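One chain is shown next in structure tokens, namely the form predicted alone.
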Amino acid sequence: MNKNNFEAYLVGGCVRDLLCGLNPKDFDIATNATPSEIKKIFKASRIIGKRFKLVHIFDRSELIEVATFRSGETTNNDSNLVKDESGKIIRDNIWGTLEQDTFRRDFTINALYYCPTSKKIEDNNNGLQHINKGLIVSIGDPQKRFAEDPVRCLRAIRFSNKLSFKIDNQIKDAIYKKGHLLANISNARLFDEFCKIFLYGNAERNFNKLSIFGLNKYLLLTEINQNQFSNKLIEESLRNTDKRYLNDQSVTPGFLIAALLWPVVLESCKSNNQINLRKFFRGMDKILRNQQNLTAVPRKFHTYIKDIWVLQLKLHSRIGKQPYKTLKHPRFRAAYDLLLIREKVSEKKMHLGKWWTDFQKNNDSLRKDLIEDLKNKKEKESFKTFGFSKELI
């Protein structure tokens, strides 16, 4: 960019993590030059957004984010800056300089410009100076900024765990007072924020502070009865997803998604203590168009997601040659991890875990041996009542 008389800044997430002592996930870069100009230069680029337009830069595996710098509301900005009857920005494309940029972006800690050519740090908004204090404060008025736009509740929230950070009492009013019109946010941009908070290591952490600010509810689906059992899968499954993720084993938002919402499964199907089947199958496609109101979750999900929970059903049946089938399953795997959150939290253990983590092992003569135990002996479980008796549920 400086070869063509460009500006051009390392900005935000890097220079903060670095600044942190953490590995930043990717690097974002702030410019003078428009988003035409800067597809002129790179041609192995596109433009993106219509609320913010951006460039995406493709460099080998990499992919770089390019943004140019804004200069917020003028009296004159022909259209380019826009906001709806709430103040929420719809679309924000006037372009300005540094100086006016760094008070467009939302926390402080976020506003810090690094130039790899001098070396030097810009930062107009005391961003070092809140780092070095662990504050996440807003740059202006946060009643205003989080109206402009309400993600920034869930973000401030999101970066206090990440960093260990306090938020600043000001952000915390505005996040009371303006964490309701999340309800106005695209599901697309809070299924975005959705995998940012539960899938990179500080998903228990999030999901009790976002239950302190009430904002769960615009990310996930909730039993309208909460009880004991819920809330413990619920913060297993949280759990078990943070250890995946410390321990660089994979983790999946169709995987999270399934355990969460297994309670409002088992609710929606409940008849007279019982699984009602024909409630059950029914059941799975409408929660999940529920989910997807609140949060745009990729089709390909979907039948991923259905097949968890139908499989803990099928986990239950161990009798022929079922369970070979079931061992066969392309989703069986995630099932099984399922079975083993639920049993975990369960009040009464019934080993249906264990039996199934032995049936995996490559013996023939073991699995038969598992298979004929059941014949000989009475199980006290019920199919009908799977997922609602005491020791299943």
Second form
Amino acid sequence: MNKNNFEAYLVGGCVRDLLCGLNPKDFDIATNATPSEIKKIFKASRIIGKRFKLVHIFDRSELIEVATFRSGETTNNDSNLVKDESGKIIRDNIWGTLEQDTFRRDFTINALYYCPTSKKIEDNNNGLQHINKGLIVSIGDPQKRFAEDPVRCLRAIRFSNKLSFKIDNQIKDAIYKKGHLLANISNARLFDEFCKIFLYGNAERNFNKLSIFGLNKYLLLTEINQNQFSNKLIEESLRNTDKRYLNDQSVTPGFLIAALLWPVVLESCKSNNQINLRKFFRGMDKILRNQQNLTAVPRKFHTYIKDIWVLQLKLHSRIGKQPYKTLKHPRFRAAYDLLLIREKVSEKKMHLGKWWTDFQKNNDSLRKDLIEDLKNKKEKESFKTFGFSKELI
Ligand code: ATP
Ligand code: MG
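Can you switch from the form predicted alone and show the form predicted in complex with ligand ATP instead?
Below is the entire complex, every chain and molecule, led by the chain shown above.
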């Protein structure tokens, strides 16, 4: 871009993460070229967004996001910068200078601009100093900035855990005062944020900090009567997701949502401490719809989540051909993983996980023995209650 006489800087997360010794997960560029000028320079690019126009440049397998400097200021009736009655910005397409652009960013540590030509960092808000101190500081009055965009409450918490930084007291105060505005944020945006919060290795810490500020309810459906089992199950599911992330195993929002909402599913179908199957099957769609109102879980995950739930029941039924069928189910592995989590936090040890661990071994006579053994043991589960005795887990 510099060749075309435009200024271009690496900005935001990548500069911040590199300075903190972390691997950036993507690269953002800020420039004085307008979206259409950028598009002319890069063939493989696309202008996206209406309210906040950006250009996506495709460079082999990488996607680079390029944003034009914004001024963040407006004359009274400029339709390119629009706020609603709570002060929330709903359109921001007024171009500006680098200096102006820094002021519309959320935190000082996110407003560092690295110029690859001069190899210098532009730092108008003491971002470098705050990185050294390990502190998240808002650019401008956080009350006002968080009303403009309440998602900044979630971002402050996420960055503080990711970087092990402290949150400045003024920000804490603003989260308490403006957090409730998250109820007005689109479910699509909250789903994106949900994934960033829970699928990148800090799920447990993020959940705990969000709960101090009472913000989990904007991201996740919870039971009306929470109990120790649901708390433990949530904690274990988050911990398990973090472990998988650290071990480079796949983590999907589908699995995590299935696990986190399992206590809600149980609550919806509990009847005299047994599972009411009619309620169970009817409840699943309603629960997904309610979660959908909070975070726009993509359609492709809905059947996946429901399969995992239904398989929780099927895993209890181990008579005749049923276990062979269950094992062949494409979601068996995910369902088995959830079973292990449930069992880990359950008081009543069912040994069901161990049974399925053995059954998965490719050994025909062992499989027959396992089914045969059940006939003689108390562990045999009745189909009707799926062995969900007292605890319903
Ligand atoms: P990460 O990619 O690790 O989530 P990031 O800081 O790069 O962190 P992005 O969402 O990629 O986050 O945004 C890039 C930059 O754009 C941020 O560093 C920040 O300067 C600015 N930005 C993003 N979201 C907001 C927001 N809601 N309010 C103000 N500035 C924002
Ligand atoms: Mg980024």
